[in-house]
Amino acid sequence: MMRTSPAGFALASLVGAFAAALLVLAWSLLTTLTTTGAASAPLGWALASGAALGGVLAALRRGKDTPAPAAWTAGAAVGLAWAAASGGAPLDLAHPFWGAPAAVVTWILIGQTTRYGLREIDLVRVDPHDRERVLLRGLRGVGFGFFVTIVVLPFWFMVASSLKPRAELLRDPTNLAIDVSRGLTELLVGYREVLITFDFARFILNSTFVAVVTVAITLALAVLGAYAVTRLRFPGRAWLSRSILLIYMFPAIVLVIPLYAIFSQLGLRDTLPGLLVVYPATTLPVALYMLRSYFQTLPKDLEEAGMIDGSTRLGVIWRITLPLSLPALASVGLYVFMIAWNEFLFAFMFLDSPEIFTLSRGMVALDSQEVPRQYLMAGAVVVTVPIMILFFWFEKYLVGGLTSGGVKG
């Protein structure tokens, strides 16, 4: 059996120390945010313990990997040692979960992370290529942790704040723990008040109506427009194809004032049909651009074969082009729905009557009243969660549609 070289041990220790520093910092942050005390972050001990753990994992390797049970066992042993040495308060904060149990769990994760960082690395003869692979894995871990933190932490703050009573929120607003012992009825008081008392249930229906109709109008116009600039020959076709996104050179705030005056004259201000004019107009250029790029990837031969068989142009679009473009249609539809659901500026300027408020306009009205902060957070969750569910449901279509358009456009 080949033995790990000194350079291999040094590399393993470095990976272990790096993983320990990151995860101990995350452990300390979670402990501070979910308890009433402030946890310490013993980085010196974490670096030393992580380096030792990395050396142990290097010694336990079989080929180019350390067996997972061995990595987990070694990590758990370090966690138990931390808990024992600190008297059950490894972060200077005694807690039934974030103390000794969290120490064991954290160090098992450190062991697994170190094992992953060293996987397929030759620790017998470490070359520059192996160091580069380890560096890239470390940067990927830092990037992943950074983006998870900036995405998950604000959302968790919003959810935790919405589930607290007012007195608790005022006493310690940074505590992100959720007291489930209060019962589901007490936890959801903020949501019940927001949906019923502040009429957010109606706002959800208004936003859903506006978003769905906007998607239908935009897709209908974008399909015909994109097909025309892709397949048909007419004067100005090249100029039209290049100037699709020209409208985005004008900031939305520049368009609001003239539209406000025009809609007031036409009686469209303070009506949902007014929004159904503005939203398709602002989302249509991107939708048309994305569909045009996707249509360019479709073979013309299929459409020509359909027309030879006697189908009309519209029949070809309906029976051949649209079924082949379902990923692009799904991605464009999701994009337009998200824009219409979250749009704020035009809704704020055009809508005055509470009975036709959309969710974003309702959030402003909620914020302008003397309402408890947890109600405001509950309203923010109500606005955010539906669009998140929809995004994750259609995410694979969104990525596929955007990728196809980007490569072939």
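Numbering follows the first chain given and starts at 1. Rigid core (definition): largest C-alpha set, two forms, superposition within 1.5 Å. All values reported here derive from a predicted model rather than from experimental measurement. What changes on going to the form predicted together with its partner chain:
Core-superposed comparison between the two forms: the Cα of R361 travels less than 2 Å. For L33, a C-alpha deviation below 2 angstroms is recorded between the two forms after rigid-core alignment. Taking the rigid core as fixed, one finds a CA shift for T106 of 2 Å or more between the two forms.
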Second form
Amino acid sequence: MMRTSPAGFALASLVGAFAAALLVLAWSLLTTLTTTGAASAPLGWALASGAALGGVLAALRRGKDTPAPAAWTAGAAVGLAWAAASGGAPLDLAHPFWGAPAAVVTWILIGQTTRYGLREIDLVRVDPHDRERVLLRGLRGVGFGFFVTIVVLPFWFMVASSLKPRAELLRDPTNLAIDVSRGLTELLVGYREVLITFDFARFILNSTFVAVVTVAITLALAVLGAYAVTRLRFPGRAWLSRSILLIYMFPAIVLVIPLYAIFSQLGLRDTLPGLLVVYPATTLPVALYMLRSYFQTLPKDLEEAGMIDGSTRLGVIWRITLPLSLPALASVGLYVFMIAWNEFLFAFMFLDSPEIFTLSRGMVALDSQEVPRQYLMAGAVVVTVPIMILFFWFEKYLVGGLTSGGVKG
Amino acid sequence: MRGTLAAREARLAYLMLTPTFAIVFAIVLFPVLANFWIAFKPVELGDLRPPEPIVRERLRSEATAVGGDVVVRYQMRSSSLDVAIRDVVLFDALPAGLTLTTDDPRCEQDGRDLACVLGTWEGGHRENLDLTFEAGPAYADAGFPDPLATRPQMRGRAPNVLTDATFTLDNFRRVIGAPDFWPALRVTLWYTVFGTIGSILLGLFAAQLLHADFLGKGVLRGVFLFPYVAPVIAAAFAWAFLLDPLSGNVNAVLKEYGLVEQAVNFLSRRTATVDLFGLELAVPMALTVVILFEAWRYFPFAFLFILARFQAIPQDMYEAADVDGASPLQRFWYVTLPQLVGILSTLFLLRFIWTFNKFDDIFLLTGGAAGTKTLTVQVYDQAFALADLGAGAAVAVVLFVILATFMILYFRFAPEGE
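So the form predicted on its own is up there; where is the form predicted together with its partner chain?
Below is the whole assembly, all chains and molecules, this chain first.
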């Protein structure tokens, strides 16, 4: 059997050191964020031990892979060594869970990661392609860590702060763990205050009402419009098809001043009907565009058969086109719902009376009062959770809709 | 052609498109035109309520028998201290059986209706009008009802700055001449260019990560969309608190790891000096954070489009590249990237335009403070914080003109059809 070359050992050590640095940092950060006090991050030791582990894995290779049990055992051994060398407190953690056991688990993971990083790589004769593949694997590892952190951290922070009184936040600002021992009523006090005292329960209803009606109006008008643009011939059709999306490029802030002036004079400002005109108008162009794209994929034959059977156009749309377009309607509807639910600018400019506040507007009102951060974050969770649930439920539709329409943000 | 099949089809099409046209015209196109109109007028926020006559009535004397006198006092004033109101008229409806006995040539009674023609009021006009009515039998029969039961109405004509023919270039002169106009334009371009590039680069990287099959890919794809789906107000508050110097998590962690000595006020510090290999660089701090927020919030948008495009790249192109002995990076550079040029340029223009238009994010994060005031925030500040609608509209016009230039570019470069 061919032996691993010095260059192979060097590469394996590099991979091991890199994996160790990445995972020890992640472990340290995770501990800092979930326990009282902070963990240290002994990067130097991590690099050195990781390089050694990489070398061991290179020595234990069978063909182009290290057997998993060997990699895990080697990792666990390093973990135990760490725990022993630090007197059972790696990363300065004497914690019964985050200390020694976590060291072993982390190092097993480092072993596995290193093994994965070196799989299929020829360590006997290392060529530039393999080095590049290893580099890209490293980049992927960093990428996953990076993206998961930046996406999850703000939302985790939001939820955690909504369950903590200010004193606790100030005492230990790195700690994002939720202190379950305080009991459910204690924990949820922010939510109770926001929903009842600050009337967010009513704002949820308002937001739901506004979003649902916006979806209904937008879909009704967009179906008619999209059908006309795809199926009927009329002068100006091509021009219209192209300029639909143009409307979507108009900045909302340019519309705000005149709409504010006009709505003030018409008495539409500070009313829900006012919002219910603005939201469909701003979502219609893209809804129409998305539905148009979908209608173009539907076969004409069925509709023509329906026409021959004596149905009217509207009858055909109702009985043939719409049932076939349910997935598209779902994705357009969901997207319009999201826009209406999240909308901030017009709600902020138009609504003054607390009875008709939407959630976004309610958040601004909450912010202007001297309310604790805990309540504000509870409010933020209340605004976010419904749209997240809806979105996760129908993710498939939404993703299709977003990409086919080019949703603005 | 009337009555032919083609004409009927066209008529039906227009009919079906009418509601869309109507609402888009009323809420999008007309306001844009109106914005241009307002930009040339000296309109302030207060002018939205035109001057009007206001009246309150009080009962000075009640009748208890037929022939008794009912005295009503109308307390009237103009809502404006400086603008005259012309053709002021007072209307009221009285219970049946009351007859006006006050001899005032301005007032006339017609059945139960009372009308007083009061002429022109100068600004700040106030007047008390006492009118005496004699109670007749019909009034007594009705049981002496309350004469104040119907509210009096007033009408008058006042000039409306919004609709009259005064035009001015002052708004533009003031807005463009203001010392913060050019900085705002520069900040806008900075924010737009780097926010756009940042979100697309992050999206490209994220799409690369998920363009492979592995366990949990679907969940991860959903999680990556969080920043984009979450309401901007929740995301902005979460960031603001996360970056807070006092109790924010980021500062606490940075201090814990010894990366900073003192808490950094990320959102309210204008510049920070960064020591790069002994070179002192002044970096706009709050602006950078706002740009990072923009990139963070909209990378999922780019990510989705790029991922969809990845999946459409034919596999045999990669096989051919492998046969030619291309390295992974070469595969990306010579095979993947050329396939992405179309979607990347479309994304760039779309995101460029939308970031240029962006208001909510910066407004909620910094309110335009610490060197983050873009043109959109400027529109809001002028129109609503300073109550000068005309000036705000003028900034909006400038914004719109710059944008129109981009739109023309977009339509030049956008691929036909899809």
